[in-house]
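We begin with a single chain expressed as structure tokens, specifically the form predicted alone.
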Amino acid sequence: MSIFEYNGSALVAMVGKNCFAIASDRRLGVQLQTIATDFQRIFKIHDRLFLGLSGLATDAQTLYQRLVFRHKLYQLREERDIKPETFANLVSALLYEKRFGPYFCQPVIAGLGVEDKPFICTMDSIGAKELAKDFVVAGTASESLYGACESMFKENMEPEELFETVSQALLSSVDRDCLSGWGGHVYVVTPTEVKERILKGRMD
């Protein structure tokens, strides 16, 4: 078993019309044994920027703390919130610094940029970015998430339809992966509000 699959995870970010959704499962396991069913994988950087971390849970928490530290320094120096594109470059540089002993994480970054344009990207454990215009996925359920998102995604979805689409994609995908699941955690972010919802899924 790969170290990336040790705790299990499922992450997806999807773009709508001037909005985006980011969703994760809630299971924390040690291989096939479930340890917790309310594990947090999505973190708020600021009101318009969210970070999801799949992979090894301990590294995800360490990486998040280092990124919060870097963002606070940025806020002090620049006196403004960081742009999603800039934050993606920051995460990429931080990961590449440690390329000979990497954090075993696959980050998903989602945010609203200038003129409320949604930005999503993911990267590997050494910071190689992959930008997308529709959706990005990460974690042990990524293969089934690709299929579900590919078939369900539509352009210019309104926030409610986007929530429905990303939730159905997540729930149907984690049922096909025994290392992730146990419900879902969904954020839908628009220029004016952030909606957070907990999904109930199969508890097995």
Contents of the next structure:
Amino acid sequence: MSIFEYNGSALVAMVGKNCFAIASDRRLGVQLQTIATDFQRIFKIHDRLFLGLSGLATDAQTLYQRLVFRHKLYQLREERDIKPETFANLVSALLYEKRFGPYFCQPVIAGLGVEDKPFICTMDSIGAKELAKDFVVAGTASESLYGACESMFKENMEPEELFETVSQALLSSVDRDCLSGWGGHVYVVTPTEVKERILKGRMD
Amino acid sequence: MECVFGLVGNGFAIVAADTSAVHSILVHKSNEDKIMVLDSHKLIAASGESGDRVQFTEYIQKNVALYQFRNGIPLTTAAAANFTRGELATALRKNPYFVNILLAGYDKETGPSLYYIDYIATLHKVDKGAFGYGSYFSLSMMDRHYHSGMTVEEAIDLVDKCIMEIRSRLVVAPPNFVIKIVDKDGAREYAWRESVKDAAVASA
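The structure above corresponds to the form predicted alone; please give the structure of the form predicted together with its partner chain next.
Full complex below, order starting with the chain above.
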């Protein structure tokens, strides 16, 4: 079994009209055994920037701690929050630093940039950025997620419709993947508020 | 194979571990205490490579004590768990410790808590957790019978059910177990469950 599939994960981020949604599954497993059904994969960097980390859970936790540290330093020096594009570059640089002994994580970054324009991107475990205008996916269920998102995505969705689309795409994809699932965690972020919702799907 | 499991009840946390020290086919002793008292209100139940287990848990114990000497107040359970995870994570890519840990503690402000820390430094706060081959049986028993806010009697009953299941269904089941509890009155040994007693050492 690949090291990326050791804990199991599913992550998706989608762009809407002046908003974005980022969603993950909730399972923490050790190969075939499920350890917890409330594992947090999406982290808030600041009010308008969220980071999802799929892959090996220990590296996701280490990487998150390093990134929060770097962002706090950035806030002290720049006296403002980091822009999503800049943060993506930071993550990419941190990952490439470990080119020959990498973190086994695939991050998904979603944020609201200047003039509330939504920004999403993903990268591989050594920091190769992949910008997208519509959606990005990561994790063991990524192949199913690509298919589900491609068929369900529409441009310029309002936050409520975006939430429905992201939730359906996530749940239908993790149902075909034994290593991810046990519910979902969806954040829908608009310029004025962040709505966090827990999904109840097939609890297996 | 080493069995460690634990759960959180109403104002207390309980951990149980098998007590056999095994090398290949030989059982060196069957009264090896694998649950270390970290400080007055914390227990660390460890399983894995025996040298690493003793060395690493003693290292954590001494550092937790050092913090208390330096700062005059003890670490919270969450802080101790994060410190332990940090040490495992730092060593992971150099000289990893093959130790799985269940850290149980009681804090005055937040009550009892249980942390699952596996050998690759994955940290998660759980209500019930287990390691080893015994986990396949104890986790299932706990999934069936556990509910939040159990009394000590109910929890000990559940622990005994798990031990019974391990003894009857695991092929190389360890014969003896030790149970320790931590609550507002501190961390202490609760009971032993022995089915094989070591012969008394002849006096000189």
